[in-house]
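First comes one chain, alone, set out as structure tokens in the form predicted alone.
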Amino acid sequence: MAVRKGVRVSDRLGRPLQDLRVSVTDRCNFRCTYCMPRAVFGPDYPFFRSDEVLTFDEIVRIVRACARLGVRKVRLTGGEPLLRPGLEQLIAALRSVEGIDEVAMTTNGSMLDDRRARMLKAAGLDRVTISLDSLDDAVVRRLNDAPVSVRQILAAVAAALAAGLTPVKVNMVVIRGINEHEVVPLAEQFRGTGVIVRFIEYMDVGHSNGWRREDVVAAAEILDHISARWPLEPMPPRYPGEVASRYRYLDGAGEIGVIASVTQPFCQGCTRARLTADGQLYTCLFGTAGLSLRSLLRQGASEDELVSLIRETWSARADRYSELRAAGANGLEDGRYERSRRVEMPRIGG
């Protein structure tokens, strides 16, 4: 049966379907503790093959389909997104998509220059955020387990601001006992510019990073931190479903978010599907399996046959593992979130 176009759909706890996060690829050439260990992501790890990940006509297709059931936003995630060549194209072809308002990108910034970021703004791209987990070389090297340096993360920052890839953002995830001494003068280093820096509390994603709960630093502790020097006044979302809490300084120096995945779970606020680079749909981010978009599509799926079973597969939805988590509920150990069988972060997009 056709599905008319424009058909808005919510999940079971009656959250809309409005954000896209699509892995463009599993490979990074960073190998963050938290996110892509070394140790498990060495160069016998099995990444996609070129022939299992979706084309750029491939990934198109799905956004648009996303969009008739409501999608407004799009993030390209990774792995690191500008390892995949001629990532403008796709750009501007979901810039093209009808009901696309927004494409996004989050990136480490090692490969964004002046030059690039110029080449993505021309495409279409909208904004970008910018992982950036200290200022002090010895740290993020620690930290990123790569050969970059602080001042190429700050260029690629410089060159998002000059190219209007704004609002820029800088992410820190911050652990404790490695960063958050950090925390301080990161804020510092972006007051007053337009970056609107956010930290992150260290999540439990996929099953590889070690995460214990005691290396978490709460966002509040954080904002304590931060508004002991700066006053700070909380301010309302952007938009339904923003997940970073957002604190202006108070002397007008710009603002900074937080997001508190683990102390403050925003579950029952979670908008965003997320695409992997092979073509999984998931529906929440510590997920454990998802709909597999690129088999139908290379069955010879039409359009309204992939608006029709992701409509199915977010009506379904019921995902809440954070609030879960911060309950220390037994669900967790149910098949959605088994934690050996996630979804790995390169492969999930964040």
Given for the second form:
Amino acid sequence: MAVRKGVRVSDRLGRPLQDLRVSVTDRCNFRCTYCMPRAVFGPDYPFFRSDEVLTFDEIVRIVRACARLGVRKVRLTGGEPLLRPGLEQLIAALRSVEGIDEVAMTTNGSMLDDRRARMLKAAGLDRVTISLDSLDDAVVRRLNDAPVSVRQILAAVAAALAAGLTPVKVNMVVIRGINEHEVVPLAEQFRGTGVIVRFIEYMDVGHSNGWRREDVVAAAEILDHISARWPLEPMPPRYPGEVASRYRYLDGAGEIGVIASVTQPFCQGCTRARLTADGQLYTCLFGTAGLSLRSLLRQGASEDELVSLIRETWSARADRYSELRAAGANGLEDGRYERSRRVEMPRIGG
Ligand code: SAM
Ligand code: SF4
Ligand code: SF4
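Please give the other form, namely the form predicted in complex with S-adenosylmethionine, since only the form predicted alone has been shown so far.
Expanding to the full complex; the earlier chain stays at the top.
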């Protein structure tokens, strides 16, 4: 689609800006240990005040500027995006931004029933990814520290399918000794349903989850578990820069994905910017500082000014944290990626 005054922008490693993830709130009704451990994200945690969070209008203005620079896909995330009141209004507004072809959402599914799924679809949401780390209520209680049952999340997946928010994906973060035994059951649950399960290597995002390298279950090991039961073959990526490596069951029961950001980093194809709930634009999930678009907007910046600042920021980008981590590189603790100053997952949205 032609975009008014559009200019594509590439970073210092030649990667175009194509996707934007928008965290619409840093709050969540879950306390997943790998994302928002309760001991840190307790009653005294300084979540953003409502006046610090971007309004829908501000988000749309930023997305419009990003669309002029090549962004085609927007994913709403958080925190838990469905906690943000009136999300359908934002979806409808984003869907009408010139150049935006797809609006998707990642959710924990706890507030996604049939009615809400239909409302989201009617507003223009294209598809949804639902996080589910186990089929065992006891594991969910321990890992997600959440007031939900597996049955509720499975009902959310069914609601998304029925509403046509497809292809529906399910994200499972796999952690050694905690839920790795649930890989095969989760694959089995969704084989033949059209739902695509994506097994995600546990990442060292933020600075609160106590990540240790030995807790990561490598994608190769996950694939071994599944293919020992149902043989798999690799599939080509759907588009350049797709983060999940795709596999299909040889018996025709559908496909799965693995996101191997620790053992097989994909920084070379990373075309994604991230907007925090308070309006900071980050060029890497492991960044320690973002471009404050909220203050620019509130100082009255025009769309052209936004476009030019975002272009400048993306052009200067050389991020490749996961590659450096995998190479055991020195310098990971320099200002750019210093662990203790990394943005927390619920603020940046994964
Ligand atoms: N609350 C929503 C949800 O859980 O789907 C959206 C936000 S959540 C931050 C987005 C995704 O990031 C989820 O699928 C979650 O499992 C994943 N995630 C969070 N922390 C992670 C970590 N440390 N390593 C890998 N994936 C993680
Ligand atoms: Fe909430 Fe999602 Fe983080 Fe879990 S992963 S604490 S559901 S934001
Ligand atoms: Fe992209 Fe940063 Fe992740 Fe590499 S580490 S894939 S640059 S977000």
